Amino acid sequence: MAAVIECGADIDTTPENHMSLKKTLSSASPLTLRIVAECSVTKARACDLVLPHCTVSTPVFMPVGTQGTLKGITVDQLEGLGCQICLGNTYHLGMRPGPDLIEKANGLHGFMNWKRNLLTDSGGFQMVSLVELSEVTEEGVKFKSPYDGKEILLSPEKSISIQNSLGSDIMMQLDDVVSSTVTGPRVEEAMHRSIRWLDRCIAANKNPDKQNLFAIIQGGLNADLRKTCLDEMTKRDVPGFAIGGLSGGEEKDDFWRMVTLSTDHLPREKPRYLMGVGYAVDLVVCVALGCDMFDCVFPTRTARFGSALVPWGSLQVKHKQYAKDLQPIDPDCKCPTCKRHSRAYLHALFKSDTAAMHHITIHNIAYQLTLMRSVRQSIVEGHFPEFIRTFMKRMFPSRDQYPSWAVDALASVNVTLE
């Protein structure tokens, strides 16, 4: 299925864009990106991302299900919340239960009985999160398994082989991942190696007609390195691009500048996935900077600590002030938790039953999905800048509390906060 563009705004007909579009249309992939609307002020856009299992409405937040499930929520419940795509983790699924068993179950879709889309990461992030257990060479990443201590080599070819067995709709290349706070020669080495590994991943993909391989832009916080990576990787006609190597503890001023640099140079006709971003403010700002797809463990992880996401920040269900509060978490929320249970009930339950975490997880995923649907609607209806201002006013009690990085990032795309 070739890439198609349908746009609610004027189409760029410059020779450069024409050649880029022609190149994309000439290559078949099981992905279609239709641009439905573009914000006339910011870089935000609303798209229909047509994938093998269903169409995904973007901007989209993708919940993370590390080992074939989201912790504390069932597949049926996730489907009931309107989730169109979620994540699986190649490293963990490759370790346990293993690709052979999952392939016999008709891939990860069959294994977890999920009828919508799946994105699998490459396993590369474990180079940072399990750094004490890993060693990077040109061949790949050598891991000591946290399960049994055995040494494993995760090469680009092995990562793609596992993801082919998992049968995900979107596969991620294996990239050389370094922490976003690292500087010096290691960042440049990782960037160039990620380009070489992309070529190996492309060559290794056995199912290009069924599975979409996304490249991952690296380069740390160095604008020149990131630009070099963008220039090289966009020469490869892959179905989509991810912005990697961020959201790892770097200063937010550096973060947003690398995001907007990336979206400035990524092809307009392909999806843009900002990896590891899940805070509400970050999502809204980065949509304005031109990103389409996001993922993060934050909404599920914070739920397990009793933190419910709300338009004014978060509500700590464990706190005593909610012991006799018979309101739902958010009176305006339509999720199953808010329809059925009060803050007082969840407060009481949290001390004695893990079901409380389950109820808050459902609410938090619903919050993220609803937020992105509202963002999309505002782009389609042509009032996204007004949506941003209303969102920020509700999230922060006073203008003085707006994060300076968000103010600067939004100003860079012509949105002045009042």
Contents of the next structure:
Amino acid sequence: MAAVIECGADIDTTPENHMSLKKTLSSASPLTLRIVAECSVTKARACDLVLPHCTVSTPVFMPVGTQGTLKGITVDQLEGLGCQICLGNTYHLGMRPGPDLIEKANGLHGFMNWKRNLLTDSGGFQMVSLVELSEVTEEGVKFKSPYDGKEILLSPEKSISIQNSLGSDIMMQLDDVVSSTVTGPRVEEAMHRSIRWLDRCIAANKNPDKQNLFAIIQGGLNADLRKTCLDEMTKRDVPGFAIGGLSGGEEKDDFWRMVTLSTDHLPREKPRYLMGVGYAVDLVVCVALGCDMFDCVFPTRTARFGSALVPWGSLQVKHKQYAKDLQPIDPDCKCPTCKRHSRAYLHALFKSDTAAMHHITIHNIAYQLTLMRSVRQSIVEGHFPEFIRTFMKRMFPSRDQYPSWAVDALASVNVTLE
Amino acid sequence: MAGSRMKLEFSRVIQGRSRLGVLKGLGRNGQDSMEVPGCLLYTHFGTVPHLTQDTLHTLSNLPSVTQVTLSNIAEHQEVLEEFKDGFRKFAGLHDTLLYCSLHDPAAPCPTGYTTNKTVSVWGSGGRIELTVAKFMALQKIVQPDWYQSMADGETWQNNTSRKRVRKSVDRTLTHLDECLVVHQNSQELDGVEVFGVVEGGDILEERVRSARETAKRPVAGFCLDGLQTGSMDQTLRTQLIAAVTKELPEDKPRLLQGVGRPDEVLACVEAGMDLFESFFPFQVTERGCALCFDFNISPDPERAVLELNGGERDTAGETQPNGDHNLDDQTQMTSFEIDLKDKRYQDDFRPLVEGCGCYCCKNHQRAYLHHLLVTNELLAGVLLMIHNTAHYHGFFGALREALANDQLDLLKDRVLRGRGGQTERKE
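Write the structure block of the form predicted in complex with the partner chain for the protein whose form predicted alone appears above.
The complete assembly is shown below, putting the previous chain first.
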């Protein structure tokens, strides 16, 4: 079902809305969401997300290829693992090699030779987290280039212009990112500014017929602010929504409440992307809360330190206890690493060659994608609650080790854990 | 050792020196073979640097023999001992023969640590001292198809005294005799072949003595040690190889350690060498470069026209001349490669080598490789290693083809021409 737009009559008239509410009836966005199944107990759903380069089965985990490459993995390997969409970072790619060069290479798809979908972030998050000398004004984010020291302004228009050059299938609006641990008027300011910036981003998109622009719900950990943001942003004609400003060190109790509040108010017929979430437990719980898309650098970053993800948590391949362990990382895993290599060989290889990291990276991506495929299947087959219970049992040695936030979150969507 | 099964069958020997043929009777069942001149597959602990089996097997025509080194393996003796099924299975290598050498040709080790009874290898955890007993215990658990006998190879530095060179020849022979005794009494090594090591530094008489004595032992082939790039110039190397090969039986293979540059490989094949190690493409990869030298000698009418018109080859103008006069530094770039970190490749949307069929060239462009290198991305090493390995093994294929068709001079001309052109431009 293509995005259905309710519009016209009851547009709310808070000051923020006067700018440019470019609402057109039934704009043909290059995205279609088909809901395949909805869980009868939780808010989980399985969808086919049709994007310009291929259809994505959701719930989906999107691996992060920051600089136009997924940490030592070739695009063929990534495709072989069944990945249908991955991320590129606008901040990094905008710096090096720069939008002009990527445009000449037929966009990021051409530059990295990736045939499936790409999502790019706005660049704002990195700006705030990586660059010390950044200043946020109504105009945009001002910062000094770490490469040549030049002052650069990343405005909503600039962010979209770079993302238009990258040619991603999904672009993210520039939002005013505040750390989720900050409270007070700054959070409210950032929320309102993010709404204004969304309108500027929508206006700036040169390729609305080819590139989808997602809005990002802000509002920190304040339910009222989140709600205001949701009300405003859902009035805009955007093809999808992200839940932003979370996963930044806040209490998990606050985190899940903000997630569930957001999904309660987001339109059913549009995809919901929970940004920066990638731990297995978080994924399963947040699918139950109604999220469709996730991304996180954790699985690939942790791989390079020798940490392999397994249904019972993680396995530190470099630890001595695996030096003589001749089993694969996960005997049930079907990834190329587990099919060929033992823990002992990988343990030893870490001392001789970087290929050891690639083996674990492949395994971890396979783990994430397989987990999401299993989640989807259980939703389609109508036994997602049972899947959650089995998953939690495997992940934690005993009931009393279940994180209380996860227990509460799941209870809120009618899943009780024995 | 009741006679080695390994046997070199020649299809052609040119001017009594360059040897083209097939090394037969390889593997513990004696069913495998490899073409010579040829090179082994270079690995770190059984893994081609940067590559997983998926990325490695995008390459076709890989060598049938994989080289592993005790410098990588020695520190893992315990786990291999418990594993019992040999290194090949431990490393998840199913379809390859295994050759076990002492040192890593791309990681020269410090000198001053050999004694009458021991040699040392350097692993990730530091130095490990090997006696013949420990060396042979390692071979028994590695279970290679063939291995290099223990050797004192510390004579490659300039100014090594005659006395030290003589000692290294004597020690190496003693190690060989001791290795052979253990070998013959070890059921586990039944069907495994031993290569004797020819030492002798840069002293002709010692080289000859080492070769003559080693040839008297029941070895399947010979490793020529101490002639590696950086230790001497090619003229002296050619002289020494010529003197050594005269002492060696014709039907046994000769492996040259530590020489990988295409020009040197060509000269050494002409001097009578059969086998090489493929560490060179790894070194090129590590410095962010791509092999691009021309070895195409198949007749191509279009190309001939281009050349008649004085058309400049694609890559000739791009290689930067250096390294050739710097014998000591193997990390220096050579004229057989292009440096992809160079700014000029920033917006170069061509493949690394036009017409190359490797995964990297079929899927990616120089601009992308440049980007991966300047941003320090791991994929740079992966893609470069794929290309450089493909290019280097392609060169060996062309070398055999040239020998078969009596076109070695033409090939030499092709391979070296880029270099000649360099000098002109430089002047």
